[in-house]
Amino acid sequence: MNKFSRRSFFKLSGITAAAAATTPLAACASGSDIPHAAGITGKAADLPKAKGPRVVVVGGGWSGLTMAKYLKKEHPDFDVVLIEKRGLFMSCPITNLWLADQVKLEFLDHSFLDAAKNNNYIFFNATVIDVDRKSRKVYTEQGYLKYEYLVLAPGIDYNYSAIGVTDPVDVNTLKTNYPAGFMPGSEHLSIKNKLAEFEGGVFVLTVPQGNYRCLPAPYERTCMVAAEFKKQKIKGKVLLLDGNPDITIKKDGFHHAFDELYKGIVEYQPGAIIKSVDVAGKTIKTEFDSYKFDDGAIYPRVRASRLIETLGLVKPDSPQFEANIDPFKYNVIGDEHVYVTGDARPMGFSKSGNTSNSEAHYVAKVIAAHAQGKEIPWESPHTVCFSAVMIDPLESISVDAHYKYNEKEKHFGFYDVKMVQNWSADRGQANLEWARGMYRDMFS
């Protein structure tokens, strides 16, 4: 992200400051080798003067929208400002239904000026470069905010590396030719676009190891694809590649729907660990076998957004480059004003949207507390995700579950876990309507 140091940022911000107010951006003009972006971050965002103690949200996801609606509920006295780099929202959740045309692009899509609006906090479209955690300031693209409290919630990125693609040409290929669809917006599109020029042949998917986004979602997306060519009578085939030597969860039904509903349709291979792929030759090499495929969509192993690692927040034990926070508080260790929750947190919860929108709600009250003295006992997240094996009429299975603390072993587990694993159409509907309810939590 930054192409420079810390050091030398806030050097040359310094120098644009001092250099005076006048002309910030004229030595750029003149050719100086002083970059924009000293002249830009030097000076204050343009927004409306704080009133009341500010807290900064960064990532306008599942777990930034729901915090940001909720601080404003649990301590109204907060000034919130949501930044967020896109200009429109884009669920991640139940894409895999739009890929299968069981709901329209209008479903997933939403206004997040609708969400500032109705819930009496600021939106501001910009991109975080950088914290200063000592002065407490937010540097943007478009200037800088100060803090009371900083919140976190960039996400995730990808990592090729773990898959044995690092060449950057590479990874460019690979991103933009065969794009994993985990991070909402151009990749789903590109996915839909893929499914409907597909005319026969070997569609491959791939399930990462570690803790990736959304553990289900791509055995659901296999059984959608594979109803969308069951539909459309397309000569094809789904092969799924899994890194992980099972389906991960929801494993009886998933394999019930591959055996029962798209037999001959899904080759489903487990315990296949992506060594390489070879983009030209449309190869993906495994430890022990290659696979030819035709089309696809290959997720990689995911890790924290880039920016906890740019803020130097990386838990040095953390295999996903996760942010080392404490993990029944969130705050930064050794920094009670900032909080990085959502997926970019090192706790082995799933990272799923009901997961986030959960963990914001509880994080919201603990800063609310914060500011006020107090502190609170710790809530579990709670993990709900149905998934779609059958469509026309949309069918689904699904799981609800909450987390435990193991003293002992010192890492949270599942707790309380119920578990729908044959598929029905009322828990398809029940799928339309949780997700409905989501959307009306963070935007209205």
Ligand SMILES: Cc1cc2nc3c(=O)[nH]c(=O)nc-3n(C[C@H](O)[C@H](O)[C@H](O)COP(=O)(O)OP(=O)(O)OC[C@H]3O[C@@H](n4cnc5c(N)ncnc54)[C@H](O)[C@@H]3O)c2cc1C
Given for the second form:
Amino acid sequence: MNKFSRRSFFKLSGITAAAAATTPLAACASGSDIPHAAGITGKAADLPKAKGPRVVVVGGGWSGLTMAKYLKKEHPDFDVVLIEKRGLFMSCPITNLWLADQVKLEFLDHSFLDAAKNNNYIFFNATVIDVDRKSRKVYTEQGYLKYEYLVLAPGIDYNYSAIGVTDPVDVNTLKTNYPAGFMPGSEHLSIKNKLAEFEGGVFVLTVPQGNYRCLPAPYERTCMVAAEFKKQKIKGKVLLLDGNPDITIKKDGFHHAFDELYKGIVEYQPGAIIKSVDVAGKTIKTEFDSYKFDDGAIYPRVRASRLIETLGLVKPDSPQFEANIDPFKYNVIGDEHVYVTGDARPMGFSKSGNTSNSEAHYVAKVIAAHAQGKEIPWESPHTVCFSAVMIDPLESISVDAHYKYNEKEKHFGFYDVKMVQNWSADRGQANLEWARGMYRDMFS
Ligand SMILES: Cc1cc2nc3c(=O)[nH]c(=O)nc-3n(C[C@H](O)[C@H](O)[C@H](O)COP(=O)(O)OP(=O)(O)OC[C@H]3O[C@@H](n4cnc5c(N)ncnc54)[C@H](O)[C@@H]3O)c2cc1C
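Now show me the form predicted together with the named molecule, since the one above was the form predicted alone.
And the full complex, kicking off with our chain again.
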């Protein structure tokens, strides 16, 4: 029966997904609601029969990979399936170092198959397109899976309209010609190619407003691009347009690096809130100024992955369309079988790999406990982030922090912060060692 689905109704009536998300059944659609469901998506996916309670994890990034491994460790009876649309893992952390030739591409790439084999779960290379929370089915283009628990860890998407670019042609040109390089894969390769071909002029980088992915990464990238210009003797300038009033983290270390190491190469413009981008004219307009550029990587505002919105799970007051979850237990409000973790969460934690990894260790325990009718005390995520500022030798600065909940203001803030803002070769090596340790934790 081809019923008129609830979601189609919202789309046609012009009711926004955020508004739809406030209704309890917004995320529920039956298989027959999907136009082509009768074909492949309406059938069970071709996977081994579940040998225990099935836990489906969506997204094989830093959060999902850790989650899949530790769900199995915390509750060996769980039958864990990791669904990921990419065929190969490419790390975002350390890409800035790779741009400056401090590591090889192999350092960043890892096999999802090895992670699944080493940790006794199923890797399903597919794309999730819908979820029916009533019948506990998750739909992919290759059929559906039934779940006992579902963890959504789909990461982020970009919001170009927040920097005044709304025409689909312009958005597409911007994405293609000046990719942000904050989602894993082709974007980073394109930026690397740009640097190899850059003959001089202005190379623009931007820092968005809001809680964007990896606070220090745009500043680290600025240092690495400037270091390349210095090394290759390119007569170029790195123009960093920051939508924030000042450097958002490790401020003294980055300011010091811009002034000491890259004087005359880095031009830092704080408070540069982008109002529009003239893609053809290669010009960025802020409220008061206009900046011409020759090439670059433009990082727009970040939002949670569109999957969260498609499923009607957006927190009503979230400016970044993040998920409506319990901030301590991570389950979708009113549903203890669906969890959202990683950069799609609404809590003001740093959107970082280490944060996602430590959080997944905790949420795996939450789910394992729930399956046994228990609860566990809240554990703070742990943010550890090294930033390279200098190459040959590689030298880095770092931050290490936990979080504390402020009952009065109802939000989380940094707690027990250790900042090292004087760069050193020891930190540079610790930077690489940190990444190796993280990859081991996800893949071995
Ligand atoms: C340049 C750069 C440098 C960084 N440096 C650091 C650092 O030094 N330290 C640090 O801790 N963090 C760093 N980060 C941040 C870190 O990469 C992210 O915070 C982390 O990847 C978030 O993990 P996640 O699992 O939420 O999202 P992701 O890692 O992006 O994973 C999401 C996954 O979900 C998949 N997916 C999405 N939708 C679907 C779907 N419908 N079906 C199937 N699969 C789907 C995606 O393909 C992706 O693999 C850096 C990021 C960048 C860009």
